[in-house]
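Let's start with one chain on its own, the form predicted alone, as structure tokens.
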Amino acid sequence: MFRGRALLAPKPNPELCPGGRVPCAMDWTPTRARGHARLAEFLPAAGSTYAEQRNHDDGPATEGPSNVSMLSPWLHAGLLSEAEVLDTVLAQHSPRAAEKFVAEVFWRIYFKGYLEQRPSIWSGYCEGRDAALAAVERNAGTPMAYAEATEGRTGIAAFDVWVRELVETGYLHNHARMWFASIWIFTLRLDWQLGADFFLRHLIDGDAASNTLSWRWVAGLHTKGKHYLAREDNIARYTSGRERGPLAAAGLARKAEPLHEPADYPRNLPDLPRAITAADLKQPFALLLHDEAAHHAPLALPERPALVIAASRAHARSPGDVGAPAAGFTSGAIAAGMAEAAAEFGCPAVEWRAGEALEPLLAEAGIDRIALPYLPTGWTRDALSPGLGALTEQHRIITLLNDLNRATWPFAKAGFFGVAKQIDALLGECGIGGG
């Protein structure tokens, strides 16, 4: 979660290496093994260290900053699950010591559940984004300001540093995402949907729910009337650990009204799929891996699939070009997941490419049904659902949803507090952390 000024002339950027490159040694290999390795690296800091230091953005130059987990890319891709991360952390730290980290993991689950109950927020965002992008193309919006912002030429040193970090590494610290969004909306006065789209195009952990709702939270749309204003002193304080010193952010808006919108988004919790059993999968079936469920291990299948189908749709994130780090992580996760599943189950694996029909892949393998990890509201569902429509109508799809999401989403009705007060009970219900 990351919860009218005159543009200044660009200044030299002290955070960049010679040649303008952002230094970053973090290993973003998109495999389950690397996700586990990163979890092990972070584990000693998941308790009090995380609670005390998590708001500090020390920059990307070092290998895996210990003050934040940086696990979100592997979680978003389904290479790791929230349940196994929580279980690992609570095996080493007490619930009290790990309280802040546990809460952050539940923010991810909360946002997913909130958007599942209000899918029109996502469709509304897509419509607004498309209209804003079209206005920029027609030169009817603020094309120069948009170009300066997305190219890191605003003259706000901190913001310009974060633009380059985001584009070149595919990652930003959570606190930096909040500052960035606030500056974009209230200082640069750009459409928040353009900013959310810019994040989705470049973040390797870009998530439809967390990203959309976090931008709305900063803007004052998620919790109506409550917005977030970035401050120069706050940025300097929490970036003081950077190799070249704190980031400067002069000229930020000091006063701004939260955004308002006429739309109202009704809430309706969909019927969530029940837990599956071996009996549900006794007939030969194909396992479909997608961009948010790229590995079989977190799915804990009770039976072995006869075919693995990999469906990557990274470029469905945005009508614009998706950055190389984000696209590369997604495609790499799917490729690794497909290969490891085929090896584990001793079955063939095929790709379902965009624009191709799915039925021939099943017919060729003599398979009638698909086990499908839950498609959450967002671009993954938008991209894959049309090709799955006939199979859904024919009741040939078995949907997989993990216990933690199934148990938590009904509490994501309004603010996070409704989930937060249930955390201990949810951990116990799902058998996480010895509960």
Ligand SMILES: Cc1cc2nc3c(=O)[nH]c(=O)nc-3n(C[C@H](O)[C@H](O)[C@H](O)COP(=O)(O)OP(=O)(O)OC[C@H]3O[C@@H](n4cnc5c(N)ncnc54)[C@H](O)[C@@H]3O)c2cc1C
Second form
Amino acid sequence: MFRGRALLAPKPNPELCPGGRVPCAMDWTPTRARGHARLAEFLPAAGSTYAEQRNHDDGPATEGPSNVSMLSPWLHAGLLSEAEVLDTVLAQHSPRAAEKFVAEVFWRIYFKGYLEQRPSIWSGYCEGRDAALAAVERNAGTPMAYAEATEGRTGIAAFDVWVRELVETGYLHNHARMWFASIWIFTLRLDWQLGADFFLRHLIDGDAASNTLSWRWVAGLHTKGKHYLAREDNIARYTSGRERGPLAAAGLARKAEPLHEPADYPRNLPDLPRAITAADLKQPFALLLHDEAAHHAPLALPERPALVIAASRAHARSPGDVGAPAAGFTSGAIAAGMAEAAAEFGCPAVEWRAGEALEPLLAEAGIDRIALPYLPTGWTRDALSPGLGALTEQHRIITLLNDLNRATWPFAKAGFFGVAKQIDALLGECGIGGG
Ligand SMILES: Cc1cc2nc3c(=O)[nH]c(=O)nc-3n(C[C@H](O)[C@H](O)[C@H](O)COP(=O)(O)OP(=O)(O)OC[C@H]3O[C@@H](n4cnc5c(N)ncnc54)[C@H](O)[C@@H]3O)c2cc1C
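Let's see the other form, the form predicted together with the named molecule, since the form predicted alone is already up.
Next comes the full complex, this chain leading.
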């Protein structure tokens, strides 16, 4: 008889928007139901409102539906899929009205596909980050400036506000992320890898691909020689809707050269797993939920698993401490996903904890195979792969990859334009938006 451990009950995280110093109107409950509710709240704004107003950073105190969706944490955790978000938006708005929103969702898929083809960007980032953190630790380089930046004591008012917002709420508007990264790199002259790490420790949507490649884009390393310089007047203009008025950002670098790096990253698209069918899942199998696939529903399994295994590895994001909102969202998403899958499939569920062997959990349940939602390049793969090695070699893993990623990633070879010009065809091919 299988003796699974007690299920983790999904519990709201009191650390998320705790009503502390930064007032936050957003409910970040890490469940699929809350993701759907947020999508419904935002839906009326996904057309022309989003196109016209998405660049405004109105701050975290905004009540009700805002100019951006704030769906990224649910998308990153796999509580919602890109396909269902696009489908819902395109059922309500014409492709023309929703063009900007649709393109932004494709940026997420593009970055994933780009990193998948160049995994050495991620490993290079990890090495660079570790070296930079070690230098801070040794008191070499710029430890004072790093401490001031991460504690929000730079004296650049806007930057210091965003630091508090990021640490306390786990979220920053896209424009704020761009200004923040630009100030970090070109005004404070700090290592971009330390900044990317700081984001990953705190963002509840922290994503290896979007984060690393966006920091590289701001620095001028993604589109080589093209960097992003934050400007005081632009910040004031797009933060004018904040509760306390526009944010000040005096003293920003007016001129700076894009960063350069000696490394070149070879491109190679791995063989992507084909779509699975019921025949692939004929034998009893376990479904493995992880930080980027915390819910069974978006996976559309053609057969029911006999066991649910949940692996939460939020602390693998960084060698440093991970913020409470980010860690809480991740572990809460997995706990909720695990409980809902067990209830849906009427099967046991068990946690696979870091450092534990996986095979005994399978052996105890008399199960041979695992259905594994694709592990994209990043810390979740780094943290889980060693424990999956033997099963992979024994061909006991069935990898699940959704149609939209499978169809889009091959176009993420160079710039976003390669994906952008395929969007209509990709939506049609994947049956999204009645296309
Ligand atoms: C320096 C920097 C770091 C970033 N780090 C992350 C990260 O760790 N995780 C993350 O999900 N996004 C990251 N982004 C991208 C973007 O800022 C967020 O996806 C977006 O702000 C999330 O808010 P939203 O859901 O309201 O977006 P919306 O504007 O409502 O967009 C809808 C969805 O499209 C996707 N999206 C939107 N803009 C982008 C973009 N520029 N790049 C990639 N996908 C996008 C997101 O999944 C988002 O939920 C980063 C951007 C920058 C400049």
